[in-house]
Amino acid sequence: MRIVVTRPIPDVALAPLRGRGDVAVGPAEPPIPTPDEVRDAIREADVVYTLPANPVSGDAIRGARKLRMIATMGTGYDNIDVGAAKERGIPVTFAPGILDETTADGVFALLLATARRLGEAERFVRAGKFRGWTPTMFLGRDVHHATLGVVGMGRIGRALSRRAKGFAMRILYTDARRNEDAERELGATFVPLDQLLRESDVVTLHVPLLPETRHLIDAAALRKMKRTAILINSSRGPVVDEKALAEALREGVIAGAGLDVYEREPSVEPSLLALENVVLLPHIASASEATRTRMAVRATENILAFLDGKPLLDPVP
């Protein structure tokens, strides 16, 4: 049994796999393995344990002649060609529901940092420019009592909205279907996307990457937002047209943005890097030690269930 783990994972997740076969672990340091490198690494694998940033393409799946199962520790699985796996009858598992609360913490921190211009202010201090308090220094925007627009009221969107209630925020949301439980719990109001963009002070994205969500936020969508609004994206990078976002930020179409994910991750649109009114994070919304460990262990548990002939815990539908 050959198990390929595309990048190092915590020992508590790795040790049980070592007891079940020959385990090969990919390199720890960047750059992230390319699709061709992943294809070559899994060619002789029986089981692949992949991380969200490591693509498992259709070519890689079709070229892995012994492949029997793919597991990811991510809550999403758009890095895996699930269609190609299904063609060969190869099950794919993921790790939903584990990172929701930690991610909501991280996203709300990003929201606050963007609204209150904390990145700019910290760079100002580190550059030795702080000479004393003035009443107009780094004026940001209030989060309390502002209107939050949640695009995608799934588990993370709902967890974030619970935090927003603590700031007395008005909550609007849009989704493919109404979430009446969220409406009862949070007092959230279901509205069309256009209305959400027009009325929200903060727009936060929590949708999967699908053909219909790619560039969901484009130049036209940005022009519908308030000039004082900010955009937060912690879902998938391609949901936002980064070039259009950079132009909107540069021209004052919207006031600011906070990004934890990128359209061509790990590359960042160069024009964004030159702007002060955007907070840029390296995909760390779920980065607490406890949560990342639980994600890693869950993927291992799915693999062990498969090897033992038991029902998979988290099969991709």
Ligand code: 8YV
The other form holds:
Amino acid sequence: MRIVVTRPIPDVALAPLRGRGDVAVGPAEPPIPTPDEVRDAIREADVVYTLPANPVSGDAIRGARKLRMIATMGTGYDNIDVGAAKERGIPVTFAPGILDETTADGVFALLLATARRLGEAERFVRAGKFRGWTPTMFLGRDVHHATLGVVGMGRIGRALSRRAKGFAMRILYTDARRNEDAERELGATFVPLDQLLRESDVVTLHVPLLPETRHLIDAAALRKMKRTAILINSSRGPVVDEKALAEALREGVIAGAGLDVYEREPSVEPSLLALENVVLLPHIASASEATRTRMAVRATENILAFLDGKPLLDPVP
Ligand code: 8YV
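Please supply the coordinates for the form predicted together with the named molecule, as a counterpart to the form predicted alone shown previously.
Below: every chain and molecule of the assembly, starting with the one above.
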């Protein structure tokens, strides 16, 4: 039994796998393995344990003749060619639900940092430029009582909205379907995307990456937003047209953006790096020790269930 883990994971998640076969762990350090490297690494694998940053392509799946199962410790599984796995009857598991509250904390921090220009202000102090208080220094936008537009009212969108409610925000949302539970709990109002873009002070994205969500936020969508609005993306980079966003930020089409994910992650559109009105994080919204450990363990539990012939805990639908 050969289990390939694409990157080091916490010991508590790795140890139970070691008892089950020959475990090969990928390199700790970036850069992310290329598609060819992943294909080579999993060629002889029975089971692959992967993470959101490590793509498992259709080519790699078709090239791994012994492959019987793929588990990811992410809640998103757009890095795996699930169609290619299904064609070969290979089950894929993910790790949903665990990161919701931690991610909502992280996204709300990014939202506040963007609205209140904390990135710029911090760089200013570190550069030794703080030489005295002035009444107009780093004026930002109020988050309390502002209108929040949640694109995708799933578990993370809802956890974020609960925090927004504590800030007395008005909550609009859009989704493929209405979520009446969330409406009751949060007083959220279901609106079409266009209306959400027009009325929100903060637009935050919580959709999976699907063909229909790729570039959901493009130049035209950005032009519908208020000039004073900010955009927060912690979902998947390609949901936003990054070049169009950089241009919109430069031209003042919108006021600011907070990004945790990138269109060609880990590359960041170079023109964004030069802008002050964008807060850039390295995909850390879910990065608490407890949550990452629980996600890592959950992927292991899915693999153990598979090896023991038990029902999978989190099969990808
Ligand atoms: C992390 C994510 O990469 O779960 C996902 O899909 O994108 C991320 O937040 C993840 O928490 C790693 O387990």
